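Only one chain comes next, encoded as structure tokens, the form predicted on its own.
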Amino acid sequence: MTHPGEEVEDGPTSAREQQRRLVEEYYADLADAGGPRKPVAYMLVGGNLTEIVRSFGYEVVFPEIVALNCAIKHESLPNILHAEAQGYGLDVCGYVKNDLGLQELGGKTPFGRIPPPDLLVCSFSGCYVYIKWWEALAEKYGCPLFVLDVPYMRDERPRSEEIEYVVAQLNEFIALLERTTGRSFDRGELRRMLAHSRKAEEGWVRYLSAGRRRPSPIEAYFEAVFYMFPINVLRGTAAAADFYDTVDAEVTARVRAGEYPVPEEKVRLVVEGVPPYPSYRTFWDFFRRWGAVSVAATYPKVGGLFDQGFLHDPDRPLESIAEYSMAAYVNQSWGLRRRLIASYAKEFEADAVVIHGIKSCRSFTAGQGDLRDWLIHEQGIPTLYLESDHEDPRYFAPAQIKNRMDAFFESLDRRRSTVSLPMVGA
């Protein structure tokens, strides 16, 4: 199996083939942005409105997605660096000091130029910095700026109360894209673009669900954030619709020629975090090198809970809408996440969960600590906390972050000889 970025065969079960395709042309067609005909909407991923606003014409620009791209190319620090020489400190999120670096650079990345927004959106979903940042962009550009305010997820789903402030407001901004367009609301779009997003949620649920084999034919960690792509930035549309057949049918490929994520599965892991984009193969590699495959994780769920049940509705389209955006992962309490992930360690027959907390990112990290300590001292699940940052590559020290991994699997492997005391899930 290959990393992202790798040479691939191009064939009809090719998914990084198409996906990458897909990449091309969504920064091609950004490049031709802006302006009256097409106008631009920056969004954040948790929680976003992406439906909505293309029903109304928009282009869609998720910086989060931007700044991951620069830094699994290795382009982040310049845009980092910048921002921080205007004034942003050492512990603001590392997406936001590229993000705004980049916008002083003039928006160049390795896949084009970003143009900038017409329209602001930001989906309030567990994170201050959030509206911080839209603020920062609304200053900038002098462009109109619609914060969501999302209820903050205490229950396993969400209050009739709580759907209809939601939807109140998705009125209001609904609202405010007929009067900046000019345009009427078309409730007929918006279900038609529901319906393609209906059916890659569908399938992005049973890539996922794949990991419960033994041997997982899927990574669900390093593999699937290299998927997301269309689930996260091409929602909706007709493409992102159909990317999801062709992965079903290259898993299926896979289980037929036996050919795995690691040539022997060795260790099976729940992964919690952002994974550390400036050294993402090196990172890989230190679980490859030991046969441990992440069968389920979180991050994934960043840009939606499809797997439990968040997904969108033709038929209930403001209320899905309102119901995914209250159920973005990082909108959850933490009583509601480490549930969540000690299901999925359960679920997934995992033998282990392993935690990269987040330098400069507070909504994924704070709590993570505690985090372990419950899983190790209450579910009795092995569990290993690293740190470095998703960003900025001054973080990352391999040495020290493989000398602990190294250590843990020693002890995961004395663990499985040892039949008094029987992994978690073996």
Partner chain sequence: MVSDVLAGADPDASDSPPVLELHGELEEFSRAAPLDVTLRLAREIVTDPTYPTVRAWTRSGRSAVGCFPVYTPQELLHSIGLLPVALHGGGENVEISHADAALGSFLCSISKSTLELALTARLAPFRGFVFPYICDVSRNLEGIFARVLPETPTYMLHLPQNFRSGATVRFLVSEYRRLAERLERAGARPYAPGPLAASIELFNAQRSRIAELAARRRAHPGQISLAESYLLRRLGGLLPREIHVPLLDRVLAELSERPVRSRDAIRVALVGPFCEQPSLDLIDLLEQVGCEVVDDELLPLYGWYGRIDPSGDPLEALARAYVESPVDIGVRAAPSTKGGAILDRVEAANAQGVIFLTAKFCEPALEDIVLYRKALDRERIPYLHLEFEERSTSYEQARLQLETFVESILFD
Second form
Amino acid sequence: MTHPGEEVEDGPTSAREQQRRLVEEYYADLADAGGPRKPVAYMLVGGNLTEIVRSFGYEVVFPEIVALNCAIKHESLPNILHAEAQGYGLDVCGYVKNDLGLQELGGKTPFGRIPPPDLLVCSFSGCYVYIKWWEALAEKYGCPLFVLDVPYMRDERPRSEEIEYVVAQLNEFIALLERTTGRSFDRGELRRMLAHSRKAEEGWVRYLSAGRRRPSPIEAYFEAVFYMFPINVLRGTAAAADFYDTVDAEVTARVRAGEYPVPEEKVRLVVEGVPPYPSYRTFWDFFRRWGAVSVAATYPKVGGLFDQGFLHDPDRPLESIAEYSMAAYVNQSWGLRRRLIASYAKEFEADAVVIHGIKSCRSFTAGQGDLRDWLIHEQGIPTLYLESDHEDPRYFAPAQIKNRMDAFFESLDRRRSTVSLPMVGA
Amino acid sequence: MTLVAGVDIGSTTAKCALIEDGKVVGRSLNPVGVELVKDAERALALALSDSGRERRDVRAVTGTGYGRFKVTFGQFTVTEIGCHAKGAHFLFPATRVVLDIGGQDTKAIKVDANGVVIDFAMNDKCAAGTGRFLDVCAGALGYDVSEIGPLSLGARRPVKVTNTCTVFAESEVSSYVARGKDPKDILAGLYGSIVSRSLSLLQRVGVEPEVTFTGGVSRNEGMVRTLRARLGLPVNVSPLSQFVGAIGAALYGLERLEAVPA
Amino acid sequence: MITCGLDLGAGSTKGVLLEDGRRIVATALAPTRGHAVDAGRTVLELLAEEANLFPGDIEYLCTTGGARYAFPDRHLQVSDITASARGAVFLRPGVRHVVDIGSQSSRAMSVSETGRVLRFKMNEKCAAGAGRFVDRCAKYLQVPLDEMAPKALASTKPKIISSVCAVLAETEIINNVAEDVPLPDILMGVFLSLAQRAYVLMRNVGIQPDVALVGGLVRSEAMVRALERTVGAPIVADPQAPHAAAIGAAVLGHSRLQKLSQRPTPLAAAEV
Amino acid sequence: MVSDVLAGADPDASDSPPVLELHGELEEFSRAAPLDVTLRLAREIVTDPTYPTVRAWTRSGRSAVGCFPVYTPQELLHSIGLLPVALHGGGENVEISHADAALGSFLCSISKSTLELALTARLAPFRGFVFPYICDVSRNLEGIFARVLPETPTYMLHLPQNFRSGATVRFLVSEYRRLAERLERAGARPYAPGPLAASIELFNAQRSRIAELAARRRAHPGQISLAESYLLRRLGGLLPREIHVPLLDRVLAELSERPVRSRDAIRVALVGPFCEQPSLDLIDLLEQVGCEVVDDELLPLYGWYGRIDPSGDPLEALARAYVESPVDIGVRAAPSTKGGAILDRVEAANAQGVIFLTAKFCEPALEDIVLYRKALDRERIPYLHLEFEERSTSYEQARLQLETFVESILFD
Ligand SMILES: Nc1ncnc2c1ncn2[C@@H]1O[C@H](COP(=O)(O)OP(=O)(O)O)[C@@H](O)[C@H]1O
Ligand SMILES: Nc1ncnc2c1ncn2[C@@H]1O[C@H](COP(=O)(O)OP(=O)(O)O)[C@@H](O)[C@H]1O
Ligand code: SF4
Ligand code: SF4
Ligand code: SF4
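Could you switch over to the form predicted together with its partner chain, since the one displayed so far is the form predicted on its own?
Starting with the chain above, the whole complex follows.
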């Protein structure tokens, strides 16, 4: 079956090409297990400790990203079914099921094989499922598991006792790494990596803030998802830092040439929630048909709320890592999350908010209905709530979703001018 | 003097309404079958013969409902959410909230003073709590769905219907029948269960008077009564309630014609 | 020694008479229609007639199925999962995995060589994976149940129904019909999607040959083929398999009766 | 959020039980009464979603705070002058019509019904709420409470998950201090070590009585049914502990007089209902079909630790007790491996099988089961997994599966 979205062009491509290359190289490196390979650490995106483990010579695998790569390539279902056959219920997070299914099936992904972990780092930063997932991996592989307990973010800025707690754990983590690798901690190396991270983060923030322009030269949800790979997976490397220069150049070129992700920008959106990866193109296409472009989104912030000032700082290595970990998007209390979304809507001059709920992700989703209610009734922002899954193609009902989107955009259109507006053609 | 038609191809029924000079001058209602294009054509043809007009008199045909893209002979398509809002506003201009319960889904729609949709919410999980649910349960009680409306009157001890699944609710109903429960109480239990699901949807958009109840299930007076009681508010129901979507569609076509003179 | 197994199911009531725990001497079936006790009595009469016995000749009656407690004249009741496992192994001793698809539920179980249930899993809450779904499709597509299989087997490109809901699946079928998907492909799609749901349950308990299908759906050859295709292994489909639960109940009834007669109970005394 | 129109309507006219009124000093529980009278009253209180004991307590101006499962430092709340009350959802009597909209469909009942109670003013007697971070749902629920009940202080208590760090106890102490500060708005006194030491002793006493009750049940399963002992435990989260402790003493004394029934049943460990609780009917059903529950995760609140020694810094002692607790349930990072843990439990309880009874949509429970299952499969220990929801009236499916499970162990 071809999805209508499949034929749609990705838009300007040089950064996309570079990103594709980075993805391929990364997986090729991982798969290259011929000789003595680098040790591998499995990590979670939210509040991750990439720089620290990289400074000890580890390569990093993010099962969440592997899972979304599988889903977007329509290869998640067999993994999910395999996990279900082992007893994982229908309601368990699709990322978990994809990963554990895939591990049982030998680690095959659309890009290459994933090596098993030598170290498991569970940054408990925003999702309780992380703990369960890493427990299952630890039980399967029997390798060391480090749980970094990251306090939930309940104030605008982390409190000093929270930072102290996380930093104390980071020091214990470093001691663990020294013991397991036999290497001693190289503070200079960590600083160099954090400097690369800092540069990448600043570039990423610049890219995302381009959505403020009218029309927006970027697609802050669908396109940004492609550009998230370096900031999440390759952080700490020069390649990641340089990538955002390419992105920068491209955005500038687009503005100059008047090339926009949606040729005629009709609706500016803030999008909240994890994308429906198995139907990514179809979903994106539903938006494009209405001339809707996301100018800001929360999902690209799962790796870190860099735009809110939580950047890595080579001069305060562990403290800045601790702050960064606490500020992971899903580790924000609902009060903070709500305010952030409303501020995006205001600052990026959005017409509406679209929330995509994930049936199997409670961390993101539980309470999105209340968010919707708050946006509509207390902020006066039209808001659409849609629901499917980030991994499981069985939960995407295209007709239903399209019907809701059509109705929503119809009503937005009509509310802006109650007279003549084009009807949707068949 | 403009005659316009709205064709609403739902999951269960095909409806057509003809409007002229702000009046509904013809209508038709049929079950949908497997050939939706034909059903749509038939809906229009029957409405025309109901009104005594000719096909060529119709200035615009607008399709709505799940099968709106099957109204291939029409000029426009609009979602049924927009149409129910517009149709309800037409029939009851003070409408602020529309509850539409059709064969397969339930929608709560909030509208502004012009009948424009501000917000809406739909059931998402399954067919539970919709017209189909009633059809199936009516069957289990040995009635047709068109007969069960008045039967819950005088229920004393409504049963609890907790199954969220239409199919299992059917067996829950059968088991109540087998246990000799009064059909009154069973129906009251069913209505209560559908209404409480609808309230949860209404809650999402916020309840404000006036509330207008549309869609095929609004023809069931037991449902209307239960809804009124649970909301504690008057609820508008038109004799044309099942046609509200089609009426709204026709009006959309009219508006469109007026906006873009041919 | 005649024992009777009576399976009071949601859709239909099935009964068998078993002689000496070894030979099936009669089988019967009647629609339940919400009146399990009446249906059970009817089945008992049918059984007696077929075996040329008086109902009083039945020495032990074991019920099973959803209404197992509702039938008053029983000596014992067992769950239908326990019973269909026993029945399946009674019919084909090599069976180690049983799939039971009835009107409202489907179950998968792994069983020991005596037919004891080791692990099982059933669908809950959602009726999408059971016979009622087939019944609705049959009704909707206006194909009699018995004719579904031969038609479905002519399918070349089956169209799988993706909707998880038995009720919403109907709409999907409407769409398929509207899109001119050939009838055999739609029909086979129905069976395949049922098979896929069953397969999830099966994998959950672990699949071991021989695998048997029991319950009402085994009557449909298309269902058996669909399951074979999904599982990738041959499926045992005994002609008596729709009665597996009733058979299992009779078998358990027999062993219970034997145990009782070894003891000097009044029942045993009467027999001597 | 609650539209006035809806809040005015009786949310559940047809099936809510009559609202129970208790004496302000809760005299009903302070007097000696036969066990069955106590149990009948307990049943009424537990199934009344309007919190009769809390209403009685607050009538004279005292404050109560609602604590979501599974762990809250109740000793601390008590010491600052608050009655810590265990929130356990709405049970089968609460119809959900408001909470679904805020929370979404794929969530456990306890989260929805607890929010429903808040939205329908049934939690009005509470002056504050504590939501421990046991899972993403409980955590997010706090954020929703904070919005829908802006006048009532709520606190998301970050329960640590790193049990090996040297910094954890210190952090937890700072959490507790923050919690106490936060609850000053709920009418709490400022924290002081002396009162905390006294409160710890009171809860020590409660825990020891409950442990005694469990020991009795293990020794003579016929003497008190699972549902009965469960009801007595539930009361412990609803009554002032000063009343509950003597009540348990009276119960224990009377129990010794009860005849010991013996029956033919299989011994099972009950795993999974650590947060949302199954209905009393379902608990009864377990015994009806022939299971003797010899180990269970129901209401883990009382089992976190044994006696705490409050001499020294009592707040640190309290924090340390939590961090060093041996409790291993789905909402705590496992100290060892899940597989090993379940086998140990089965052995310790001498159980013949395991019943996983998990709340529908409770992800922490669902994820553990897979690891548990693998270990049980290896050892060929039979198990059954059942899911439950608050609002179900028919247990046909559960009965069918439970009976099959029992039959598969009993028949050869
Ligand atoms: N005469 C009637 N009395 C009561 N209910 C009716 C009647 N006619 C139809 N219905 C209900 O209306 C439903 C169909 O509603 P409708 O709005 O036409 O659905 P859709 O637009 O989805 O096709 C049926 O499922 C049935 O429950
Ligand atoms: N010839 C047939 N072809 C396909 N399906 C059939 C046929 N005969 C019966 N069935 C299916 O079997 C189901 C009944 O199965 P059964 O095991 O008797 O159910 P229960 O025990 O729940 O009453 C029916 O719902 C029907 O779908
Ligand atoms: S945040 Fe959601 S998607 Fe991510 S691991 Fe947790 S449950 Fe899964
Ligand atoms: S529970 Fe029933 S109504 Fe709901 S999806 Fe399943 S079959 Fe459909
Ligand atoms: S029942 Fe489970 S998911 Fe729900 S709040 Fe409790 S622990 Fe969380």
